[in-house]
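The chain below stands alone, shown as structure tokens; this is the form predicted on its own.
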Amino acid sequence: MLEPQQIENWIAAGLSCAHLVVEGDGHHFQALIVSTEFAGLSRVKRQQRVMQTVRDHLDSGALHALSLQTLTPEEWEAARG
């Protein structure tokens, strides 16, 4: 069973994370991930970029269901208050 450190130290290892939590219950998984790579992307290349990161689990079977909520650090501080 997959504990969220380690889907954190997948994403951690491919993209440039100022904020990054990983929560979920072993087989499906929450992540809010924040970075400046994500400026000027679309929602949807900001999830495509974080997929790339866990690619081989997902296709492995590893990784069954990942949702993600994906903010640039501006974003991140205007949403927190």
Second form
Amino acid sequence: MLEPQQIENWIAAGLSCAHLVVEGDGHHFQALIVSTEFAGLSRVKRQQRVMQTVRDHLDSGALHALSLQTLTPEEWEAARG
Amino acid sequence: MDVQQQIHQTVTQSPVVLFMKGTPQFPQCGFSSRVVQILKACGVNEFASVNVLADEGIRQGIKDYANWPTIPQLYINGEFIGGADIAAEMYASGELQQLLEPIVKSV
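Same protein, the form predicted together with the partner chain this time rather than the form predicted on its own?
Then the entire complex follows, led off by the chain already shown.
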């Protein structure tokens, strides 16, 4: 079964993250990703950037569902209050 | 007509188009179901939907069309909006309602 840690490794290998947490039950996963790379990018472009890092695993069927929350460090600070 | 042209025609023919697993009545994936619920909550009861499970060519082709590897995919006025996460975020912020308001009114 796919572990959240494995997905974190895939994402971290392809994107510099200030903060990265992946949770999931082995089938459906949720990721919170904080990266300076998201600054100035639309929601779609941010997700495309992240999905690029796991594309091979989505195509192979190893990874089925990954829900993403993509924030810049500033947005994350604001969201945490 | 190849698959990409077919998809382009589909997304530009109707104001709201959802590529999903299953149908609005019987969604076969939780994420697809969520977007259907969000559209309904925005007052959109009629929209074009494409069941990707019924057509393997479309299922693969739509991923390339938007450079987006997952289903569902929501299109409004021919533009790719996003998947379930983005639809939910835009609904929570009110942006989606704003975008859909002129379409809901014109029906």
